[in-house]
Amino acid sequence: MHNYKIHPWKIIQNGWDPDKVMESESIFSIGNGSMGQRANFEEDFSGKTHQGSYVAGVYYPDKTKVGWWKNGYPKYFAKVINAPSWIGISVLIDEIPIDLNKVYKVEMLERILDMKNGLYERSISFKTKDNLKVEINSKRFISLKRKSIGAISYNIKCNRDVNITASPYIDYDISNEDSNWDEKFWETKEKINTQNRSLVKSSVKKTDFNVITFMKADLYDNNVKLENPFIAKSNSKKILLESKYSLKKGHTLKVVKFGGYVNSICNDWNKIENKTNEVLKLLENMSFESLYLEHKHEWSKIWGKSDVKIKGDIKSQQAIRFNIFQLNQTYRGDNPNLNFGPKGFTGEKYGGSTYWDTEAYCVPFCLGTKPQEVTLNLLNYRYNQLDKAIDNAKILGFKNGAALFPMVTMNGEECHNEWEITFEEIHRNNAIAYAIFNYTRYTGDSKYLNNKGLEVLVGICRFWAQRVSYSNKKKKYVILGVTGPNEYENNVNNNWYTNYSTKWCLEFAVDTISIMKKDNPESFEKLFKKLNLKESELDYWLKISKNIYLNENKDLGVFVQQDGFFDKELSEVEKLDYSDRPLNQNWSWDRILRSPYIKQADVLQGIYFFEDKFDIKSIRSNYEFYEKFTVHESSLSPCIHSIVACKLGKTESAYYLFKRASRLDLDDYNKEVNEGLHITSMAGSWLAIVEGFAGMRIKNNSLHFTPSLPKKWEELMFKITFRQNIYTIKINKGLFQCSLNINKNFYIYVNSKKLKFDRNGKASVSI
């Protein structure tokens, strides 16, 4: 594990170390919600790495490789595509090649990632076996402002005079390290390469996704232009730009680069190579410098609304902000095609482009930083997807338009072949109604769920009503055969949080379709038309959410997370053996199953959601009970539990669950960052602060507070966009200080009192 320097702002990685390149590539990965990359060298290098450089939305449906086929397993697995890359200069110095796997000494390598102007820096220095002294730096950044586009300065400075050959390059020769069957995705199309305009043109086999890399670089000598420095060349693998230079003791040679993709979903190339074009004629006249300083003023605007500020903590602040510039950097909200990857730009694992973390997490975070109709492209997305959710029911033999939305997806077709994951972690559907819920009592705005909304919550409600099963031994509906949140028990029946948010979203629906008919007749009336809905399905979900099971241990006061966990041998998690763990890595899956530890918060994620359902006894003894089983090896655990435990009053346990979470990657505590980092679970830490340490609760359309502070903090300080009003919030030790950008008639609660805002737009209350 690299120890990387607590700054504020920044990321800073010393030292060289081989065979943890990897995990750097993950930590310091930049991108712009458009295009992203791992922090891959420029230059050559043979030691282990994860080329990574991707396209948003672009996939490949990779054919599903199981041992035997299951009636209704997808056919494929869609793959995020390890895209051609721009970024590659092959360098030689009197004609040997600079790889760092085979310099004879590496006296320093810095990495910095500097979070608040969104730019990667890297120096090196080493020495070759002839005692040639070699230093590089390297600058780098994909653009806010202009989507297509990333740019790199490279410097080169050695201590005697050399011949130096520099070769900017796009590599097309990209394979995905996660193909199922070995087989490349790209199909390379055309090659053109000259002194001013170097691309290629790539299709995506099975699919019509086109996409144009290109490249355009210049060099200087100590800052001053060289003329047409560069001869253009080819192999199979590469298109590149040769020069061959004699540089001199002390003078700096740099390369400047720009690279980046031009993609469309259509078969018309002159059309995406007038987008090239248009790109390519930008950049004659931008420099790095002036792209650069755009590009910083896009990231001031991010943080002027999203920063979180914690004095006395610099290593929860620098946190904090590492997570927060990972999630702006995978997903800006300007396009309803995209959506929150699990690993973002910063890896292949996982697949797909969107699971339940979204609504589960991402989707808060948005509706307190960003304007809403970031939020309202995240529903949509699922809206527009609504058609397939309803195929993706009927493959597994649902039918009057019951819909089973995907575990994992591109495109609204389900692409996850584990079938204990594919078939049975249904409990997504709810994340999904509990988005629109959430939305709506946020935003104050009832147009997506009347509109769109409601038909989505008809699709969930409909395949819950064929999903149940009746027990005549208990008399009541169960649900059978499930994987909850806690992906360490699979086929489980009666797993307590499917149950219970199956219970909410049945109530939730018929609810809102009730307030519809009384409020609206005409919008009910057209509804239930174009739905062909009876007012017998609406009796029958509410038959179903009344008489649903829900398994309690009343000795112990908890609710049992699935029928079978109290059938397990309760050992704790403080007897594990540190060498077991994490236990995905270290046991086997048979293992995993008997015993009685949990990935993830199930039970606790449920109250987490409807926390107003449950008083705070049981809130205790549930909380109390799970947390001695819990293992947090799913990176969505921690941050449930912590704002949980917030709530209980238990801080300091809470901040201990906070660090985890926060520093997940930073600090790798599931061994696994140099796959990716954890991009959904960040906003997970988001909410450990905003609700959990700040308390803040939405109740009867105002913002409700009840800080708690870890020891440790002096100071915390957040923004939060509420009802189209920017709250500015400061906590410390002994008081809460609200102001507002907008001053009308508009109060508060903290710890249950009531604060209204003076003339100026401030309140405030000692705590």
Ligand code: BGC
The other form holds:
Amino acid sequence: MHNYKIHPWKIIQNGWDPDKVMESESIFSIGNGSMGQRANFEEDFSGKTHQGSYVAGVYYPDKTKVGWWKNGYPKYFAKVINAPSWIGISVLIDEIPIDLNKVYKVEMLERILDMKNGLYERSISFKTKDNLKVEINSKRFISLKRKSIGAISYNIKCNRDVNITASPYIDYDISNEDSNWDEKFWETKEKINTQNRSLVKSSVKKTDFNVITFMKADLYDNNVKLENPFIAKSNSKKILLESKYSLKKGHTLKVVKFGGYVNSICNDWNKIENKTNEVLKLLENMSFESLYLEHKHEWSKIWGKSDVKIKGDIKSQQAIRFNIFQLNQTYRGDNPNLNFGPKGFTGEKYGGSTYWDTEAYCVPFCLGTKPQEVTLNLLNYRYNQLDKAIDNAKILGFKNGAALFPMVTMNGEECHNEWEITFEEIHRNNAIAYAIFNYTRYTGDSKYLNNKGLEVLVGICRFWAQRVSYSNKKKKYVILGVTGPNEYENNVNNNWYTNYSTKWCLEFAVDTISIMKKDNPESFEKLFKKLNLKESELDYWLKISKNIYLNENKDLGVFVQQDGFFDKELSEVEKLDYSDRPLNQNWSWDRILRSPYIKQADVLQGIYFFEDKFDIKSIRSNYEFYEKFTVHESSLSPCIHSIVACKLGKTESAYYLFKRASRLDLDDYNKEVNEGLHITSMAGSWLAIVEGFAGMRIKNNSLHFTPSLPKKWEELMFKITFRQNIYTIKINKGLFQCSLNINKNFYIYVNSKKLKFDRNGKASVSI
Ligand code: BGC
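The structure above corresponds to the form predicted alone; please give the structure of the form predicted together with the named molecule next.
Full assembly next; the chain just shown is listed first.
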């Protein structure tokens, strides 16, 4: 494990460990929602690395590879592709390439991620055998203000006169590590490389996404700009701008490099090229510093709406900012074709695609920290893919407009291909329904629900109406052959979470339609006609919801995760040997399936979503029982348990789980940070603070809080966007304070007590 220094706004790493480069590449990743990259070195590196630079929404349909083909498998897995890389600067000193894997002695390496300003900085000093000492400092950011632009300021200093060859380049010979058939996904169409214009035009095979990767570079000696320093060159992998320079002892040679991608959804080369020309023109009048200033300003706006301050616990402070920072680097909310990939731009695993993580975790984060249009874009993303969800269900034999949203998708088509997940982890449909409910409850805006949401809900309900079976033995509707959120069980019957969330979803749809019928008969008629909906369908949905099988172990007072759970040897997680963890890296799959160990919140995910439906006794017994068997080997798990623990007044257990959620990557709990960060679960850390320790809920159009801080925390402060207003909440041991950005006659509730804001927009109460 790397030890990052604890700092409220920075991630700082000191020391050189060539075997841990990939971990650091993930942690120090940067992005701006439109593109992003791992923190690869600019100069050459022959050690273990994962070169990764990604363009949002650009994917390759990689032909499915499975051992045994199952009917219904999608033909391809859409993969976010590793794009041509614009960050490279190859450096030779006295003809010897700099390669940290080969230099004689690395004396110092420091990486700093400044989260306040969105800047990644790296400093190194190393010695060669003949006592040449080289110092490098590089700063890098990807502009939040200008979607296509990233910038690097790369400085080299030596302790004697040297001849340096410094060549900024674009590497277009790129492949994905996770390519199924070792294919290259890109086709290079054209390379242009002159002193002032260096670009590579590439198209993604099959999907024809067109992308221009560009760069522009300048060279400075002790801050004096050198005139025409470069000769444009190219080889079969790179275009480069080569400069040979005699650098005096103690002088600093600085390469300022701008680069990035221009792409267009409409795939029109002329348009993309014109846009690239505009970007290059703009860069003639901008410096690293001026771009950085406006970038910093954008970050200050984000923090102004979403910062969380924790007094008394810098480790948690650092962690929550890291989580908020990475979420904002991944998704900006201005494009309904984009979404949160579980690994964002920090790795290839999970294909960069959309999962139920968005609706279950990221939607509430966006609701609380962004204008409501951002969440609307996420909802529209699914609405726009409804036809494909209907096609997806059709392929599996469903009819009459039944919709099954994909487990993993880039464009609405399913691209996951493990039968137990693709065909069976169907609870994802209900998270999409829940997000529609959540948005409506949070914003008070029912336009989406009535115009588009209901269409989605009807598709989902039609799916359930066909997916359930009636058990004559149980006299109940059952759902057979599913995988619940806990992926350490496959192909089970009556997963409680799936059954319960289906019951809820059917009821929610029928209730919404009944309200529409009463309040807005015209829209009701229109909807019925458009969807060819029948009253008898609604009756059937209600019948299912009232008679769905929900198994309970009455002796223990717990819901049964799935049929047969209690046949297992119920040995608790506590008894597991540390060397067995994580189980998925150490145990055979069948052993995992037979074990009682739960990968992630399952019954408790349901209790979390629908807590109002359960009494506190039942919440307590379910939490106490299931926490004992949960290994939290999905990043999505500890945050949910933490929120439920807070609800039960188990604040210190909640705190332990919160740390695990929020520092999952920084402390590499699941031993996989080298593959990339867990972006979507970072939203869960935020939820653990806001819904957990502050106990925030939306009830009857108002904000409610039941605060309880961990012992270590002296004070918690955060901002919440609620119905267009920004609430600043401050909680310390004895006092709850809230201030509002406008003077309005609003109320909030703290521990069920109604609080009115005073004339200055402030409200407070002892707690
Ligand atoms: C989890 C899923 C999740 C996926 C992507 C898996 O490990 O079990 O629930 O959707 O990761 O984050």
